[in-house]
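Next comes just one chain, in structure tokens: the form predicted on its own.
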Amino acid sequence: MFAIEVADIKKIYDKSIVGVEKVSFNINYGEIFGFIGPNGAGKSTTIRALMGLVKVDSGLINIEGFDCFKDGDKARENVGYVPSELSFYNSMTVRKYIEFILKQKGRNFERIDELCTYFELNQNRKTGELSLGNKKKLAIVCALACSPKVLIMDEATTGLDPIIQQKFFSMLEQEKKKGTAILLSSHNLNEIQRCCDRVGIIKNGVLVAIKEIGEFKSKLLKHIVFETRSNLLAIHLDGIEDLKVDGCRYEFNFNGNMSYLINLLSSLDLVNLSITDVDLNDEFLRWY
């Protein structure tokens, strides 16, 4: 059984605005799944559907084997959620608010002190007095304090300073080792590549690709750009992908024998040469 199962969901808003269409993915326990796309691509619609805040027109959404709409309470019983947009009862202290959230889930308070200390969150401050960064820390603590089996996080690192971001990713690794399934939506492609096992790329409401992060590390793909003083008739070399030729300028990705590539380049009358690693940023931009 998957921790999260999304199968061919579709959501059309008023005036024929597409929220999501043909979105399917599964997330295993003990996996961090990244979810990327520009604003309006459908990330938040998908996440809100998982949380029961948006009802899809068709398709299947399950958490821990329970339908998110027919059995919403059971589906989200073991879910910790960090929304992209935060709202609190401003008159409550941080401590009282966390206790309030845990009471709704029937959980004890044993992790509150540990997590507030770890994320440097003052329990005596009122939530209405918190900065954006501290509000985001409060949302993260609330999600983790309920000891979830599934974590759903929408832009969780927005507003966090670099030190707290480092602590956040260390905590995610600890949760992953416990077997927690984690869905992490983000605009920061470096953090997705750093901590996720797989990534889904969504464009105009459609999930256009699911990639193993290990692909980027194992393929050792290089992006090659060079210019010569005269045109070449052709390049014949195993491992060349997406070749683009513009006069004397050549651009391609390379996943072949580097010795052969260096031999080729050394035989040319080069004007300019650039060799860089291909990473998730390049893959993302290729789709857009």
Contents of the next structure:
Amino acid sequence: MFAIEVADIKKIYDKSIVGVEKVSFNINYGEIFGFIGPNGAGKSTTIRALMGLVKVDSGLINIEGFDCFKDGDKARENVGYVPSELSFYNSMTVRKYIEFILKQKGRNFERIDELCTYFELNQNRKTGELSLGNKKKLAIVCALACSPKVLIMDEATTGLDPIIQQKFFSMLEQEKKKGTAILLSSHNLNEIQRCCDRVGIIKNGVLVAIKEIGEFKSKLLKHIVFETRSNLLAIHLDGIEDLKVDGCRYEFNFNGNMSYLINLLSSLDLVNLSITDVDLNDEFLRWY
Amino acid sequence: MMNKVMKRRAINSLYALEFNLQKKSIIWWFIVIGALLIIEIALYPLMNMMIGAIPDDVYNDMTDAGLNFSFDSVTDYFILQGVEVLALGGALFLCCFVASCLTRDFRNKQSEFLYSNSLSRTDIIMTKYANVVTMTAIYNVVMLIVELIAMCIVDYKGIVVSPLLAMTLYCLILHLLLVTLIFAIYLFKNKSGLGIAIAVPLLLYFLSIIALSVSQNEVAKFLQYLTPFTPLYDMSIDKPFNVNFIPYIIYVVIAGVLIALGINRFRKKDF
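Structure of the form predicted together with its partner chain, given the form predicted on its own:
Starting with the chain above, the whole complex follows.
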């Protein structure tokens, strides 16, 4: 059984606005799945559907085998959630708020002190007095304090300083080792590439690609861009992908024999040349 | 699965939250309505003196015109004069309380946390309804205590318990019906303000005033069945429990149907 199972979900708002359509992915226990896409692409709709806040029009959407809407209370039982928009009961202290959320989850309070210390969160402050970064920390602590089997985080690192971000990713690694399934939505592609096992790219409500992060590391894919004065009719070389030609400018990804490529390039009258590692940024931009 | 003890704990914490969040507002409403009732009762000796000073022929003309000014005791006086503050003031307060309970989480986006935990939507909504019913009961009991204390100070010999209890009972029924009605209406809406919560009780109150003023007209008499305020005005000190219960029955049916539909709608809607 998958921790999270999403199959061909569709959600249309007000009979015409596409929230999501054709979104399918599964997340295993002990896996971190990155979810990327520009604003309005459908990330939050998918996440809110997982949390039972939005009902999908069709498709299957389960957490731990339970339908997220029909059996929402059972599906959410072992889920820690960090929403993108944060709002707390302002008159409550941090400690009282975490306790309230844990009571709603049916959990005890044993991890509160440990997590608040780890994320440097003052438990006695009123939630209404917190900065954006501290609000994020509070939401993260609430999500982690219930010892979840599934973590769903929408823009969890926005507003966090680099030190706390580092601590956050270390904590995610620990949770992953414990077997927690993690869905991490973010605009920060570097952090997705750093900590995720797989990544889903969503565009206009459609999940256009799911990539193993390992692919980027193992294929040693290079992004090549050059301009030449030579009259080059075509390039025939094994390992060239996604070739784009714009006048004298050539752009492609390359995972073939680098010596052959260098030989070919040295025979040309080059104006400029750039060779960089292909990363998630390039993959992401390819779709836009 | 969350066990029963854990679920009870979750529901209790949610139940307590609602009172804590509206603590200041509740205290202010209680102070204002309580103070108005005390002022009303404190004016009894003065009003009694003024009525006594009206010449008999003028007084007879006034009663012939349908204006009922006579009161034999502080209870009689309070039942005639205090009912508006108690019933309408309470209705406005309680309906605003309902609206706040149901809209605050969506307006402030706290719903993202509240509705993404282990309690089902039905559990949450029934807990909020329990809050509202408790608040309705607390309001009526507190105001009864305030009335009794004020009457004891002004004229303890004039206290007649059964009409006061009857009036409290009718107010309680009226308020329960109104809060259920408003609760049901707000289940259909997420982000509305207090407008409906203020407009509905006012509308029904004025309808009862119109129904009373045209009570001689047989055709217009049906208006009294359209508002749950009318039984309060039907009541007399001699036979406090002898009132027309039909408006209550009509509103029990309306509120019951609406709340069933509202809960069903709320369980399915997008947040």
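Computed from a predicted structure; not experimentally measured. Here the rigid core means the biggest group of C-alpha atoms that line up within 1.5 Å when the two forms are laid on top of each other. Residue numbers count along the first chain shown, from 1.
Core-aligned CA deviation for Lys55 between the two forms: less than 2 Å. The shift recorded for the CA atom of Arg249 between the two forms is 2.4 Å, with superposition on the rigid core.
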